[in-house]
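Take a look at this single chain, the form predicted alone, given in structure tokens.
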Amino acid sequence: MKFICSRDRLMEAISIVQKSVGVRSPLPILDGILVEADQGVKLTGYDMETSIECLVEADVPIKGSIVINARMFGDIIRKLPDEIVSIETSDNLSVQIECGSTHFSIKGLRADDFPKIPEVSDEQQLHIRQSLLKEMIRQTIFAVSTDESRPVLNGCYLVSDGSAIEMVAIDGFRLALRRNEIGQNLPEMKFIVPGKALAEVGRILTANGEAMVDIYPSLNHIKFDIGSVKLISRLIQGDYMNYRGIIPQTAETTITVDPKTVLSAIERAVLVITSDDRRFPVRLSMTDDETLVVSANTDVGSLREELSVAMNGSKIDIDFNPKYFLDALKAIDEDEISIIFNGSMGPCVLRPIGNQDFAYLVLPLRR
């Protein structure tokens, strides 16, 4: 095998593919990247749960394939001095990497020993803008659970109902829901994508332009086709929670406020919280003159800040985990939101004003 390509493009591809390479796997082959040279060069990483494949434009005088240790491969390419790199293999699995006056020789592994990547049928297809999917992932991924005792919550639930796409994540203390009306005939499907795999998809997707992504789900796996990059992940099996039944349809108190104002106040409150201990929440309370008080009182200090808001309903006095509020407020792009409360122990719901596409629910802390 021999190919010649841009060092920068090769490094970019290695960086993407490395995210699906095993870390200190009991099988050394899984610590490597499968390199296949034909019309161009295809790099593949696979940790037995997620595979990422990336294509690189290259001149290929000699076709072939080999597996190269991902960490060493990335470190070498990153440190090369010039723009053009030449990679050639020999019959004894030696890999020669040349760039300018620099010459590396490292050992590779047999490509035939690399595990087979799952095949995903293209029978069903979801075709949407990359920028939209990236935004939906950004506004939900932070609420995916990491508690492995409830595996169905370790991923995002993606639903296509024929006219809209909906994505939801729940970790037991909060819920993030993002919906978008597509306005066309969509296939009806629903599946749970592991949070780790979906986070990688979000990093690969572009935020600008009209570039599209094709999503192909099968019984056990899902494929995201993002042009030169393809990601295949196993799906999480099981029945997802009835999330629609969790979101309150009533409101004892509704506050209208600029999310950036609340975000900044809670960020300042966190400065006196030196532990994530539940003893140190952020308190939200209302005065008689429609002023929202954000406060925190810990062993090292305290903060009290008053914010002018528009309020409808009863006064509130509730404690929250500040991280849960910050995650939601950072995901909201609109200039005005409503915060809906249902008593001292009922769930709180954040929604952008005039936009029902996003909802975030968080449970208060008991005192």
The other form holds:
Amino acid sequence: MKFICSRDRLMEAISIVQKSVGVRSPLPILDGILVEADQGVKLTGYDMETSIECLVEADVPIKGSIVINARMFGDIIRKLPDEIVSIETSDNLSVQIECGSTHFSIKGLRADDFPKIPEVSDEQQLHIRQSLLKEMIRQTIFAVSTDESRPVLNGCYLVSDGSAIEMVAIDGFRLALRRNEIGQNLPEMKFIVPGKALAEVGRILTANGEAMVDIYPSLNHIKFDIGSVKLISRLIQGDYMNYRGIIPQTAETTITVDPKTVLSAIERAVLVITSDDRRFPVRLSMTDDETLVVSANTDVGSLREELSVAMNGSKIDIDFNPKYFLDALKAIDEDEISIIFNGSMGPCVLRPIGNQDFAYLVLPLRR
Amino acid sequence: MKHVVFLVDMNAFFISCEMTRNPTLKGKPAAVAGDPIKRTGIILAANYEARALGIKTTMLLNEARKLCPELLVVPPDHDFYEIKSAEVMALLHEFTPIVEQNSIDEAWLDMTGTEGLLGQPVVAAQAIMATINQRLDLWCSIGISDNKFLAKMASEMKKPQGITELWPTDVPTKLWPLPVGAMYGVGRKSAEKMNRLGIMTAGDLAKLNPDYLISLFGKGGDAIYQHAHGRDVLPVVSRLHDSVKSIGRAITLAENVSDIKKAKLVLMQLADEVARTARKQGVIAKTVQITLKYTDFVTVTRQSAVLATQNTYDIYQVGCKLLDANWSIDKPIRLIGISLTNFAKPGSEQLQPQQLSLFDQPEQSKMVMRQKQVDLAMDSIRNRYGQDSVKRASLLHKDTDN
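Switch from the form predicted alone to the form predicted in complex with its partner chain and give that structure.
Expanding to the full complex; the earlier chain stays at the top.
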């Protein structure tokens, strides 16, 4: 095998693929990147959960394939002195990397030993804008649970009901829901994508332009086809929670406010909350119908801040984990939101005004 | 300035308290013992007339009766002893502001610098003893030294109504001949361990290398070594109200219990009492512990960490879990107890607010609130109409079997 390509393009591809490569796996081959040279060069990583493959344009005088340790491969390419790289293998699995007057020789592994990537049929597909999927992931992924005792919650639930798609994440204490009407005829499907894989997808997707992404689900796997990058992930099996039933239709108190003012007030409150555990709450309370008081009181200090709001219903006095509020407020781009409270023990729901596409629910802290 | 520390030890405290309100007990062998009608007889305190006949604390009642058939027995009334104890402590506070209560019937007094006012230590001690006797009709022994350990050892040397001085210069002659087990702070187990190693007296201990004692007994080894030399660096500290370390109740059952349901009923009553005390004192416990004593007198304690609570039902639930895990039907119990430890003060940073979860049982959070309200309501009824004015329905039929 021999190919010549751009150092920067190769480096970019390695850093994308590296995300699906294990570190100190039981088998050395799993710590490697499969390099296949044919028309161009294809890099593949697979940690038995997620596989990412990435195409790099290259001049390929001799076709072939090899597996190279991902960490070493990345470190070498990053340190190369020139823009053009030549990579060549010899019979005894050694890899020659040449760049300017630099010549590396490293040991590779047999490509045949690399695990087989799951096949995902191209039968069913969702075809949506990359920027939309990226935004949906951004607005939900923070609420994915990392508690492994409930595996179904370790992923985002992705539902297509024919005309709209929804993405939901729940960690037991909060719920983030993003819906998008597509209008066109969509195949109906629902599946749970592991949060880790979806986070990678979110990073690879572009936020700008009209570029599209194709999503192919199968029984056990899902493939995201994003231009030169393809990501295949295991799906999480099981029944997702009935999230519709969780969001209350009631409202004891409704506040209308600019999310940025609440966001910065809570960010200031967090300054006196030194530990990041749940020890110290942020308290939201009201002195009258127009003033929301954000306060925090810890052993290092306290904050009190008054915000002008429009309020409907009974006055509140509720404690929250500040992180849960910050995550949601950061995910909202609109200038006005309604915050609906249901007493000091009931769920609190945040929604942008005039945009029913996003909803966020958080449970309070019991005093 | 020379330190002067007293240990005031009330003699035969429980029975003496009883004698103050029941003069017929005076001059005759009498004892406080677990309810004599029920079978639970352990001598809790015997007066000196009874002790003269060989009756000792913790002796079984029927054994005591063998020694002295005409022994007068009074059931314990701990509330009354608490009141008497508080009276004693208040009186001691008239002699010095620094009083450290060590138990219901003894306290250390820092008498440093009182000589100008009260005279030599022995004179001051005589004044304290006389005042306690005149005003409260109770007797005490007083140990005098320059630290807490020696004061305590001194108080043990002459009872009743003894005043004993034990200064560091007296240590080789008075302390060193004592067996190690007689030293304050050396328990039965430690004494056995020392004896096995050939360490028989306090004097033996004093000759050892302190590092060796530390290797045997951990940090406590150093204290034991210092004590053997008559040294004790711990100051007399007025114990504030908030330094309560645990709240516990235990009762010896009227009959051996092998039915866990019965044990749980008793546990409910005990949980109710400790939780009410916790609420009164404004403390919130993070550990619940149960104590079980089996019929063979083997005692086990088991504890569990809990989300900080002072709620009767919470405490009862944890107690039941511990009971379930440690119950075996072929091992009946004769004593059951529950205690709260590891306190967090309300509003302290140790107290974590609880994040509500979508997985909470429906209504569970409301249940918790309701349990709190039940506690509040019961507390206010009891505060107004007395402890027995309201009780949990599960305990209604209990009076007959216990």
